[in-house]
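Shown here is one chain on its own, the form predicted alone, set out as structure tokens.
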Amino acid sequence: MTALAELQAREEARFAETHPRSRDLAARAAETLFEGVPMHWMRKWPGGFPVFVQEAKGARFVDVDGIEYVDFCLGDTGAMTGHGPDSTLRAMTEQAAKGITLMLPTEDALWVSGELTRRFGVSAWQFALTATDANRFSIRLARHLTRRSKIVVFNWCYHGTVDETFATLDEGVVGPRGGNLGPPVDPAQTTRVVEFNDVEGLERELRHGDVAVVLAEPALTNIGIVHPEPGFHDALRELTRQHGSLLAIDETHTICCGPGGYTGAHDLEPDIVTIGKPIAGGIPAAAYGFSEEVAGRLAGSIELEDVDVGGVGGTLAANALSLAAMRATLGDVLTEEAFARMIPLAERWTQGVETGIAEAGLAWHVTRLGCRAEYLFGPDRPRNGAEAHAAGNVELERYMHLYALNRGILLTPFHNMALMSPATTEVDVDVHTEVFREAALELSGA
């Protein structure tokens, strides 16, 4: 056996002695729940069973054992506000006492939309429930619009469950994602693939002349930051226009760049904007806006008697909950002031990783994009998603995640990124430090 291997049986053996009631809990579950989680991917938490969450109050949760955490994964974004803000809250419970879904607007649309306006500059909004759903609604109005067939994405981008985004490139040739599930036709025949950063790659497949839109992360989130070179997105910008292609942004998570996300923060020109997670405090919200040109090119060019069978929209989408929490979140909760909190710590939680793998010797690096941040098991920063993808250590992950969770820090899992939320605090960014410096320490023998 390995040292490393040694290394993760102690901490899965801690993690069992620790959690009774959450591996009594995993246990039970087996008996009503596929394989034992509420959500497939669930089962892949690394120690053996996920830790069962009793409640959870800004940026600390506690467990069904008692044990306290600081959570720096806030439900991979979906909590970056921290668990149950105040205003959220309060704009959720007096909305529910008058009425939840009701297939009308609300008062609270009106501000909503105006709000995204003035961070993301585009004009016209649609409401949805997650981020999928204003992706899939968008390719779709993007295809309607334009008369193409095709999207582009980046290799390794993260755009949820939408299917023509599971694609990668396999020798330049576009195919299927590993562990893609029951993919409905070969990507190939829905989407090309470029990798971030590449111009000369995405002017070759803009000039097929058969792309409706690229969708893209302004700066790939979830293979690992990577963050756009200089004159990337003006590129970007310029040869979507010469090729008669839209372009659409997705700052799920990169809204963690600021109010306006990257967008707002580096001055982008999107036609289309789409945003869920947590906009809405963690209540199911996302929002797609566009241009005043394109929404210029969408009025009137679907008929009225179309509007509700188009595969755009859902019967819960812009509910009288979620636009109440939005208007909360958005206006008292993920605010300019906040913004100035949470960027200064993420950089202090990237200053301790960095001193802790200098101390340890270890050829690593960690990055940063707003108030978020993450280590990587490498020296080299990657600029596409195929290097940092031929980067990754799952080994080391689950190793480091563990370690950290035995010692009271949730981080994403998969993958070791924190991000910071309002409620987050400099004691708990130094924690933080302290435990990573720990196991950075033992790893190398240092």
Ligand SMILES: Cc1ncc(COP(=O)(O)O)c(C=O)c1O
Second form
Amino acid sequence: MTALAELQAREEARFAETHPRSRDLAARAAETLFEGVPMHWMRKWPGGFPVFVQEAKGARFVDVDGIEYVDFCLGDTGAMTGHGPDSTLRAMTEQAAKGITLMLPTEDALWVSGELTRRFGVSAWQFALTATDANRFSIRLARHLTRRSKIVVFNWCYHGTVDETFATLDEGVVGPRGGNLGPPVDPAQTTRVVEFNDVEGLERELRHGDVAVVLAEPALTNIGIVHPEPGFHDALRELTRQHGSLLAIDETHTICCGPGGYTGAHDLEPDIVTIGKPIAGGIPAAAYGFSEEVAGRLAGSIELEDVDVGGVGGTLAANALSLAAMRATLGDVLTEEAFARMIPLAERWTQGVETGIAEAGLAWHVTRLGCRAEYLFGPDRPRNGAEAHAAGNVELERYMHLYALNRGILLTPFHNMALMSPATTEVDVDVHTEVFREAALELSGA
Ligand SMILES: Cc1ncc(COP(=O)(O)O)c(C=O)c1O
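Structure of the form predicted together with the named molecule, given the form predicted alone:
Every component of the complex follows; first up is the chain already shown.
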């Protein structure tokens, strides 16, 4: 057994021993849930079974074994507001008593769309229930508008369960991403893939003249954090305009950069903005907005007869409860003042991890984007998705996550990301720093 496998076995034994009730529930769940989990990706949690939650509030939660955790996963951004923010809870409770879903607008839609316009610049908004749907609908409308068949995404992006985006580059050739289940068609038919920060590659793909829209996170967050290089966004904007392709910026995770996401913080000028996850404090809600120019071109292009059957829809979308939750969350929770607290906490988390890495002499690095921070198992900041993917290490990741979980800290199950909420404290951050330091020192034997 390797040293890492031995450490992993020790942590798994400790986890099983200290979580008897979760272990018991997991065993019972296998009787009625497919592979014992309500959502298949929950199998990814380290330790052999997931922790079952008793209750959550702010940046903490308690499991069914009575153990309290600092939550840096925060529902992988869905709970970036902290769990159950008071204002959102109040608004939801009041709205639920007055009607949950009607397929009719409530006045909150005006306030929310006005606020999204103020934050992100684009001014013609629609609502959905998930960021996945916001992206799917935007892609459809972009193809409809441009009469072009393809989209461009960046290698190793993630934009939700959107068929067209499950494509990666293998030695320069587009193919289905590993694990792409039952793709409707080979994604090479729908998608051109470019490495992030590769302006030449982008131009080469756009030159084909068949790209309806480039769908991009403004900084990659789903394969570790990959920052745009200076000038990349200017080139992206200029080239998409030059080649008649729309530019959709997915702010679902990069809302971590500030109230207006990366777009607001860096004055980007996208044609479409998509966002979901935390904007309603965890209540399912998402939004996608078009620039005035694109909205003008779209208006009148869809027959009234077809507006409910064109592949853009959802009877629960824009429901009264989601809109009330969005209004309260944007108005009172994800505010300028909240980000002014959250971003320094992420800086503190980053410094703590940096010190731990240096002390242990590991060839790792840590990077930050607004109130989100992440360590990667390589010495250098990746320039693109391929480099970030190459720095991945599944065994190390599982070990670090389980080590943290066994000591009261939850990180995302997907990579080594930590997110600060308005309820996170310096004490929470320092607890992580100490646990990370111990793990790093033990691993390196320093
Ligand atoms: C950038 C980005 N966009 C969209 C999504 C999809 O969000 P959801 O799964 O809530 O639909 C995700 C999910 O992780 C994401 O990271």
